[in-house]
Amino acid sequence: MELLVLIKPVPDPDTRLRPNAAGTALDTDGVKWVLTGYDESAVEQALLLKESAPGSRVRAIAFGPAPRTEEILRSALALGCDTATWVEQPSGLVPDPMLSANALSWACQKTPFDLLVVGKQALDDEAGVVGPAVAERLGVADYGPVVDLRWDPAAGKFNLARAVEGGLERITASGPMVVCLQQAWNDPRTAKLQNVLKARRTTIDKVSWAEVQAGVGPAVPGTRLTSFRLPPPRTGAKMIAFKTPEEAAQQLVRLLREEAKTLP
């Protein structure tokens, strides 16, 4: 079984973010880049499927600038992915999700696959667009948000469950297909030291930006970031003194209307 997993470098949630001097983008100086949480689950899910179907191989693919993209690809290799592909993003280009999907789908066309797994959304833009857009461009079905995905060797099909309002929808499907994963059914594994050292020496395949443009045409983002600012600092909680729940509700409504100005 050939498995692809799409990943993306995002700022570490513990990193202190700040806008650049112009207020038009994130200042990346000193930012630590990591796998987004859903992508961690996607990698784990691909590795679990690999273990359940002997002979399977997992390729991690990422689109982004150097060096952060190569770093997270090596993180995926250290976790157990067999190969990795870096789709080059030139310096100065700020892609939107659709442009990223175009570049990634072009790279995926070069590798026949049975299943492509991707996190349902990235931690930075929360768009949730790349997975379905890649499936559309590859002409395969996509399912999401999937919370459970397993391989049935007897039937030669995938059994998956995805969240719907009020419960779970269970589906049996054949590849190739794209699965947008909400979470793996167990916690993502931690890379072993020997695998980390091995990943540093592994060759990462590269798809140049010129090759991407030749395949998908001139890359012009459909959206443009015009401003970037941090939310106002929190002022702390305000305690409400009350004797009954009804009194607490009345005071809360009054404060929301008169002070917070969030109610008419």
Given for the second form:
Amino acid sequence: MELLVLIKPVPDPDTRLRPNAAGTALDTDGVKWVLTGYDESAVEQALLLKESAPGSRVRAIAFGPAPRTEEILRSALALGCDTATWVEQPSGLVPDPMLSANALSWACQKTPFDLLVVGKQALDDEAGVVGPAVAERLGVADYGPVVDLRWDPAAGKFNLARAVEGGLERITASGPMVVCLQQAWNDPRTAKLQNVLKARRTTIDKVSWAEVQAGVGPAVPGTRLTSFRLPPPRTGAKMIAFKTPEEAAQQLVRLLREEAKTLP
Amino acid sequence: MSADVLVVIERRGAAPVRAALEATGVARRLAGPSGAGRVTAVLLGTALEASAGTIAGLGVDRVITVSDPRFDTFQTALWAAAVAAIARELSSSVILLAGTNNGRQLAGRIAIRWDAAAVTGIADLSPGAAGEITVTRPVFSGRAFQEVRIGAPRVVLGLRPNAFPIPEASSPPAPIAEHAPLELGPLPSGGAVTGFESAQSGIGPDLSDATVIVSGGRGLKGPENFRLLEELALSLGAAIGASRAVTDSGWRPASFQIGQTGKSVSPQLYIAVGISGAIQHLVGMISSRTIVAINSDPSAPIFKVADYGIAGDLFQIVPALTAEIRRVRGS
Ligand SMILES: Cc1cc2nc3c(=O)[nH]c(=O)nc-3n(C[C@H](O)[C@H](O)[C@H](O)COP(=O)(O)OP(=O)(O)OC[C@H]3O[C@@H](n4cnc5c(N)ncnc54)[C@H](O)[C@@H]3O)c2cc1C
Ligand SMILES: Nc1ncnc2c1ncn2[C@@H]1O[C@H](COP(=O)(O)O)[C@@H](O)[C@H]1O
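Any chance you could show the form predicted together with its partner chain after that form predicted alone?
Next comes the full complex, and the chain you just saw is listed first.
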């Protein structure tokens, strides 16, 4: 089985978020970029499928600037991905998710695949558009948000479950297809030191921006960030003083009705 | 210039999903009053009459139905092709999608097919001068807000659930017209749906479209005590959620889990009961409008993010709260 997995370098979840001086975007000064969230689950899932179907290979693909993009591709190699593709992002370009989808689709069509795994949404922009957009570009089906995905070797098909309002839909499908993964049901593995060292020496295939533009046409983002702000700091709960549970309940209900206005 | 908006109506059973009603209201806001821009609602599938009737009374200019059993199951490629084809035909400038899983899955696909920009997870929006639309969306699990300006002439907008009011009924209802059969050309074939598992065997709304969620943690001490939460949820018409400590212990199925590796929710009211407030839990519920915490430990981190806190024993507080809510709601 040929597996592709799309991974995006995103700020470490522990990053203290700050707006930049213009107040338009995240201040990326000193930010540590990592492979995490749904993308980390996507890599884990691709590796599990590879292990369940001998002879399979996994290629990790990322679009982004140096050096962070190369670094997360090396993390993916260290975890067990076989090959990696770096779609180079020119400095000065601020891509939106649709632009990223176009750039990534160009890299994806270079490797015939059975399954392309992406995260349900990126940890930072939370758009959830890249997977379906790439699928449309490549003319294959997509499924998401997927919460279970297994390979049935006897049938030569994938069994998957997607979350829908009210429950889970179970689907049997054959590749090539795109899966937008919500979560890994096995905790993502950590890389062995020996593999980290090996990954440092692996050659990463590069796709230049010129090639992307020649392939998918001039890419101009259709959207622009105009503001990035933090919510007003949570000052801590208003603590309800009470002598009896009944008194606590009465006070809470009164506050929810009269102050918060959120009691139906 | 006002927008010409095509709003996609998803149904469950005979009725539109709540998020689709919210989207219908937003569509009107984007298009301006009737006569300025036009709002068209589209429904796909079979047995559409009841839903089409509901939507026709919510301030839209017209309703288009596409009665075709192919749309009774959700296949992104098929739905996207149909919606894009109708938007082309109507020369729409905005396609509006409700805050559902299917809505989220459609956005990118439609945008490619319709050659448009796409922005999802929208919590607020304002049509600006010169047809530019500015939207606000939470990012980084609700830890920040981003404002995005859309300059593209065509845009697919996806909303966050529970972020917008349901529009009031209007009269007279808009006309409903059946669309000619859609010829969509070759499309990738979707898989076969082999089954459906209902997430909640019990009562109440689904987590993802509930306006009130009552969520339980390890403080409940055992699965049998979820009965207390069920009664509270029933009194409020709420859905039930859980922390990972609960789902990992098997007290509730994984579909109840809220947080980093579970669901993200943003109800009007989130009541956390016996939940400590670990960061992995918080990221899944922090964008709720009002948060209430009930925890016996006054220094539990959940109180830092809650709006209202009761430091007390849940086994005493929760039954009292259920009784009080029943009393004020007269049930
Ligand atoms: C990679 C990763 C992903 C994770 N993803 C998630 C996720 O998606 N969702 C999630 O929830 N967690 C997640 N976790 C786990 C998370 O870190 C916490 O362990 C978990 O949220 C704790 O659940 P809890 O608050 O129910 O339990 P505890 O932390 O044990 O808290 C129980 C609380 O109940 C209170 N209590 C006890 N008795 C009473 C009483 N009688 N009355 C009132 N209060 C009482 C206690 O004071 C305590 O604060 C994840 C962890 C990791 C490492
Ligand atoms: N720049 C990128 N490089 C590689 N993969 C990406 C990139 N942006 C998004 N993706 C993939 O698409 C998923 C959804 O991203 P988004 O649509 O931006 O929320 C992510 O979880 C990744 O799997």
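Numbering follows the first chain given and starts at 1. Here, rigid core means the biggest group of C-alpha atoms that superpose within 1.5 Å across both forms. Source: prediction; values computed, not measured.
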Does P231 move its CA by 2 angstroms or more between the two forms when the core is aligned?
-> yes
What's the distance in angstrom the Cα of E258 travels between the two forms, core superposed?
-> 7.9
